[in-house]
Amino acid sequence: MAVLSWKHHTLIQSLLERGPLTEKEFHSIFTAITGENTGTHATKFNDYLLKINRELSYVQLDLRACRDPYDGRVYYGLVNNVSDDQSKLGTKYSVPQIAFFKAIVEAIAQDVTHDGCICNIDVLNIKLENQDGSLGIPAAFRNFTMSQKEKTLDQLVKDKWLCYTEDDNIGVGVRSILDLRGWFNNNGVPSCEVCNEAGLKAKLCPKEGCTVRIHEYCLKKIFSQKGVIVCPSCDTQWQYQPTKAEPIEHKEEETDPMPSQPSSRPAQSRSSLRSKRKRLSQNDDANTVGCSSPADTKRVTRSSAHPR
């Protein structure tokens, strides 16, 4: 077993006390520790991921890289590869915010439009399995209030588990998307065609019965090479346009991308969805509140996707 050097373990540490980073800021931290620029010296940093990942194996951890569904980005996290009650014991939310999380992700994983987001007013409205009124159910779950579900809602947003898209709703974050790889194949999401990740926010190919998917920065990286977009699966081309909003999310991130969430929001939408929610959890005994967009927010939820 190699011994790491004080650059291997620096890596490790900003990732521990950062969380998920973005390449643009991984690759700073490498350069700045040890003198190589990623763009020159690509094979060196490829080793020491490599290295490093040789000796997290002994405690099932993984330095990984994944790209964000919602702008592509790519971005760097340590995962976990173990889940069993003892990693489970390591978690700082409760049983009803594990099984609050769980059911976020599976109405997400579900959503037929394909958007890889919920509503935020279903979110509130999604119930526990054992929210049920049935007798003898756990008071943790019984108990478990809007206002609860807001804070909650707010934590694992913060921990990067989910995140805020463009429009204000509800998305998965990064770290989930590093950390439940394994849950989205086991479940059924298909995969992106191009780049092989979670197809959850993707554009579908047109040919009725076809299931290929792609996202939509694929879709922006094979139109600017190639030109025209042809499906790998089936040979129908894809009428593709590249959106409006592209080009000023490329520039945000040239110029300081910030770590936390794949897209800010603005201040005014904020204070705007914070004083809509307050609303909501004045009324934390209701059964339901209202929203624009039908969804049945019952959910069913498995055990084996959970933050840690």
Given for the second form:
Amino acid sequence: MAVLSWKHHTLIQSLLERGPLTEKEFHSIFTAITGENTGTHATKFNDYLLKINRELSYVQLDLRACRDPYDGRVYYGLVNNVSDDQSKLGTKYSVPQIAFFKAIVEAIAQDVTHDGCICNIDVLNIKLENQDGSLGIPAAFRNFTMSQKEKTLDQLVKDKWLCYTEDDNIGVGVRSILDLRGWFNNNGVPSCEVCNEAGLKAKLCPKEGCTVRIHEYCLKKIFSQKGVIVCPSCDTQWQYQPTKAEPIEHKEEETDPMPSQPSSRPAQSRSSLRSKRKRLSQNDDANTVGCSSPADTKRVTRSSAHPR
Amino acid sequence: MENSGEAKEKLSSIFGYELRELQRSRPSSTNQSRLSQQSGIDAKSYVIVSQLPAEVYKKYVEDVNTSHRTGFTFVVISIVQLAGGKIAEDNLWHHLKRMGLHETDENHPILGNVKQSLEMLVQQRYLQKDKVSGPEGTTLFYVFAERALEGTVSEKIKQHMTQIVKKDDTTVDIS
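For comparison with the form predicted on its own, kindly provide the form predicted together with the partner chain.
Let's see the whole complex now, leading with the same chain.
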């Protein structure tokens, strides 16, 4: 008896062919093929995902959700959990292209302002290094011309490994957020205290020496929930000015709870799975509150923004 | 590939993909055929095909950003089909030129490098190159390879071609 039906297969194949999809797109596929609304039938949607992930674990793949660090939108994607030699074959990018991508991501990760992006021009001027740090630069890297860099950049953005940010800079794309979580961890990018994802485009705690980071959109949620932002580690109150213009995306978002993450997660995650799931569901409750009451946040701003 | 049975089964049950084994039907030149017969080199290629119904695939799965390549593939295969499954390189480009696709064009707005797009079809085993010696020297021919000869593909092409030919009665061939 087949465990997965053509409906499950459609969801899987859509992610494989089209790359990461927004929550809205993914939900609409689900609704179209099952006739069930993800809002009213959230459990059915979750069941589908759990079932899919149970089967995918055989080949060590995972159907995961993540947030775009720049606008907070939720995306779904298929991720490979294992980094072995066979995985390295599964790419259409050439060696210099991959080195170029790696250099860009490293530059963004090391960016002192923690804005999570780097300037277009800097990207094109990035010098490629050998992966093992050896001195000689291989011919393929040397001949990687400016126009090849531009084409590669374009392709990387199309495939969602990178993205263009509002101010025309280069940022980390949704696929990188989905796939490279382990890499960000290992390369010293601290996670956001609220959602535990890589802390790109995050604000730092104003207290010197405190290493807490929180994403812009996570701040927004906490602020709309509690009206004040207090550092979870050092108890300093954060100054927070909500942006006046509400992005249109928030109005489009359905008030769906985030599906529960599957339990077949590799053991390398730093914090316990339970707390992660709790935080995620909290965020979504806050999301629904935040959308409907911009007036409240404005009211609280003046009184709570006391610098110490 | 002894383990292909389990791989096939898993690809189908987990993903809804069919792993199809294609046999290299015709060797590209006489030298190669002797070689493969002697050492038993496996001249097989594998493709993965979605098992979803066509309407479902088209609606939810297909990546519209790559449909230009599928279109190009269809056009080229149709040309080769009309030529009887085998066409000289010059002749092929002659027909492509009539559609605005030039061999030397590296910046086509949709395909980019046109010649490379054609090379991709050889790589993907839709076509293969045959060198034929003739009175004027060697001519390069493009011939159908296993992926274009495979049952479902060739069926669909013939179907589409019949439809086009039935509808279109205004073209004039300028030789």
